[in-house]
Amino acid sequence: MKNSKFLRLAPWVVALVALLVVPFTASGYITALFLSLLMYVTLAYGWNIISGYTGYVSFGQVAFFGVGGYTCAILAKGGVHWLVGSLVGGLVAGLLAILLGLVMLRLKGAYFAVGMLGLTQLFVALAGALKRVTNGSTGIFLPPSLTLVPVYLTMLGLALAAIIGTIFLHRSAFGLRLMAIREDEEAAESLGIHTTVYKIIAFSISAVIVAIAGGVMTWYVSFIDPQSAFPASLNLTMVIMAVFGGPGTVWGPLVGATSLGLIAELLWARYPGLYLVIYGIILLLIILYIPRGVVPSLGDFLRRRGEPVRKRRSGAVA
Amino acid sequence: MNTPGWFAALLQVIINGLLVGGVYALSAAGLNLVFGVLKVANIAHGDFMMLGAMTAYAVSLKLGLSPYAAMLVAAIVLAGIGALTQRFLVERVIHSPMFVSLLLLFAVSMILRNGALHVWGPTYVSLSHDSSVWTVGPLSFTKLRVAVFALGLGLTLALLWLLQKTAFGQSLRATAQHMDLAEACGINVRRVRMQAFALGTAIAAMSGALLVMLFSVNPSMGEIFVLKCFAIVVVGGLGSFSGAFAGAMIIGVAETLTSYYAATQLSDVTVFLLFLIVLVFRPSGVLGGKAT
Amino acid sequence: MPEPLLVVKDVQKHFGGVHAIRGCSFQVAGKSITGLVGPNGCGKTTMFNLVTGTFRPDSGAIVFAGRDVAGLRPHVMARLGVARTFQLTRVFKSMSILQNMLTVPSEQPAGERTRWAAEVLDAVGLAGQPETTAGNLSFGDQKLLEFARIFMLRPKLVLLDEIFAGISPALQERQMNVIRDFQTRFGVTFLVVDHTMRVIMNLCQEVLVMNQGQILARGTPAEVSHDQRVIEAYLGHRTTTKGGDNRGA
């Protein structure tokens, strides 16, 4: 018993140790690459909570990335430690998501999707207009961070928290109820699930995760302006990674973010002008050929090969 | 009788808004048509408009065509692109849950927008700079705006006629009302869906081509125009063509009022707030009375 | 006469220009099995949606267990003990049978909930493979699962919307037994909408007949089935006049 549990955990421990060692041993380029991957993992898990589990497809979670980024930048400018600034950014985004969720989550399907697209644009417009707070389109410059290590470790911790949180979520009654909302919101409500509360909590958790990542990344690049705060590329990549791996699954976002994240870094470097187009094409191919994502499809495939077809329960209708 | 200056200005702003509304009405009709027949929310609609605008611009510049002829060329090109998009992409997810087609069209939107950015760059382009006006009392009507409004309105009415009075329109409406039943009645619903989508993108292209005569646009215009079109459809009540027409006027006036009295950058914010307020408090639209 | 658990009094509901429920009044006795029948479009499902909080009545009262509940949200009604099934089966397809059951919120400790879920599943005959994905079940089994799921709420009043439609007589028999069993063992009250007259006749102690948004008749199954007004409503003999208030019966 004990032995098998150890064996099961061993690869994870090795991976974690390897990830912990990276910033101390590897080159700056490799560390930066891993930092990007960890950010993608974090964002994909963040998106997964509201869109994968609850089924409210958001094309605008990047709005919270910017909220976290700006909060961190403004606080850091005022002398607050960037880590505190990022956590406060998460808190601000979480509270904001509760307020916004009261309105946005009343929208269903396409309306929610379009609404979130619009919300992001609203945030970009506000970031440009509120010059006294955000310094408008000039942006806020921060002192360049001299070492990558603390930023890297923070992102690693955040990604781990998102993964472990999702593991617990998936097994919890709370997670079950989020899935019930995704499957059939009206039926869920008829069974006594206060769907509004559940959706808002999921939306808010998602916002917190995405916003902290935004804060950390803003400190890392030492600059924020309305364009860099709400990057359309991240908005697209977090969706694609979660969808590729398998939305509403525990391991989908990890698989999607690491595999596509590597490709993203390659594409970004080679075809800076075209990589969003290539990403769009990848998303198309995923939807057409593996709409449920890699993880569930692979799981089905292995199960089908692993065991003989079980006898179906005979139903009432012949 | 002397009109007070502020009143004349207000009237002028409202008229300008209404004149822009003609193009919006046309574009929203395209979105409505696709949603009605395919039950798919085309979030790439704004990017099809952009493609229409850029095609019209390029054709007019390269071949020396008039902006109106260029509009027709753009419509034909985009009808083809729309037909292909529908046949090879949208059709394959037509029976899937809503979020699948949403993701698919999100991908299409990203490809079109970033592809266009790659080809044309982020610079703004505009087709026509004719700024001659008619003056009526204290009010002035830019001739071009009036012409574009008339064209937008005319094309919208032509679409309505097509839908109401022709056999083709009848097959579209039958499919919109009951896909299975239409199929059972011998309508080739797959072809109808393709025709509807192609028509929808052609309409988007024409409205884009009309817009590029009025304003400067660039390949990113889709992200704001898709929102405008959804706002119009929402304000007017989903699936209602007359409602969408009224919605287009409301949105057109609301944004010119905001630009004039507050700030140009805020006009998109106004549109978005209208979209939200209507959706939250009156999901059936401002004019719609029936809840289904 | 037992205490009524549900009292609907002069409820009105419009949808745009359509007057769907026109001053509907009835009572459902506690611990009874009451049928609600009527021609298609007469307002049965609308009435369900009003009682369970999906719709808010324009006017009138809905009193459940002595409390006016008109306009309360569906999840509140469910917590108060009013459970329902839907005409089109609505199980959570990607979740397992057991997960479907355990999704339902309750104050009970987890162990007790799991035990109760197993008991209910056993009662409806779905105990075999609790890990089976609901979407892979046959149509009939999905109906059974949806039916079983509502008992996780420990409901006082259960509204069943055509759960007997499209399933085999054997399965209908089993469901009827479960309903009777829950009625006697746990004192659950049932309000049953169905077109399967054999079921209504066998199962219900009282039958309410709806027509055009009103209660047309009430009585034992035998009484109702011989009522001239009911027969006319079903066969459509009556010539409809606009306004509809003065109907000769």
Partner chain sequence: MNTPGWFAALLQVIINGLLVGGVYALSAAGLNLVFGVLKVANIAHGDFMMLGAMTAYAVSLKLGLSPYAAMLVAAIVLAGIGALTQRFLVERVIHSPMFVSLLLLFAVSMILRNGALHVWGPTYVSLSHDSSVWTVGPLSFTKLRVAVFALGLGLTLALLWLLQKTAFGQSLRATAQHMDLAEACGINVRRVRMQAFALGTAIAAMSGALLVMLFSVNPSMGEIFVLKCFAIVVVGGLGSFSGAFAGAMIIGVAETLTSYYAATQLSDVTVFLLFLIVLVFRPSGVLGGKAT
Second form
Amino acid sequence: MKNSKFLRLAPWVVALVALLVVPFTASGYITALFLSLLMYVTLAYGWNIISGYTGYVSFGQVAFFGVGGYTCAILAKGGVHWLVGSLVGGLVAGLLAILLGLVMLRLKGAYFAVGMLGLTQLFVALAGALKRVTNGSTGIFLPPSLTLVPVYLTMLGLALAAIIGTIFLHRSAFGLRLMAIREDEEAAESLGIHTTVYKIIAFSISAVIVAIAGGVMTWYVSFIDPQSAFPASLNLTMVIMAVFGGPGTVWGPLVGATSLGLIAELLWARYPGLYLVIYGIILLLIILYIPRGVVPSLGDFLRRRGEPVRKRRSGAVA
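Mind pulling up the form predicted alone next to the form predicted in complex with the partner chain we just looked at?
Only a single chain is listed, so you will not see partners or other molecules.
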């Protein structure tokens, strides 16, 4: 029993050790690449909580990315450590998500998705208008990071926390209630589940994860303005990566973020003029032929392969 547990954990331990040594042994380019992948993993897991498990597909979680980034930048300008600023940004985004959730989560389906998209544009406008706080379109400049190591290790810790949290969520009563809301919200209410409360909690947790990542990346980039704080491309990327891997699954965001992140980097390096076209074609093929995502489709395939073996064993026993 102990040996089997060790064998299951060994690959994960090796992967974690490899990730830990990256900023100390690899080049700056490789470290920056892995930092980006860890950010994508974190954002995909954050989106997965409200959209994958709860079923409220959001096209506006990047709004909280910007809130976290601006909070970190403003506090860092005032002398607060960037890590503290990032955590405070997560707290601010979580509280904001509770307030917004009381309104936004009354919408369902496409109305919620479009509403969140509009909310992001509202945040862009506010960031540009509040010049005394955000410095408007000029943006906020921060001291450049002299080393990637602290930022990288922080993002690695955040990604691990998102993964471990999702594992516990998937196995918990809270996670089962979220999945019940996703499958049939009215039926969940009839069973005594306070759907509004659970939706707001999921929305807030998702916002916290995304916002902390926004704060860390703002310190890494050393600059933030309305356009870089709320990039539509980043919002679409986190959605695509989670959907590709398999929304509402434990390992889907990890598979989607790492595989698509590496594919995008390789295409950009080899075909800088065409990589967006090629990337788009690949995504289109994936959506057409693997609509449920890689992880659920792979699970179905393995189960089908295992059925003949189980039938032969049961026949032999009979």
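In this text, rigid core is short for the largest set of C-alphas that superpose within 1.5 Å between two forms. Numbering follows the first chain given and starts at 1. Keep in mind that this is a model prediction, so the values were computed, not measured.
Once both forms are fitted on their core, a CA shift of 2 Å or more is seen for I286 between the two forms.
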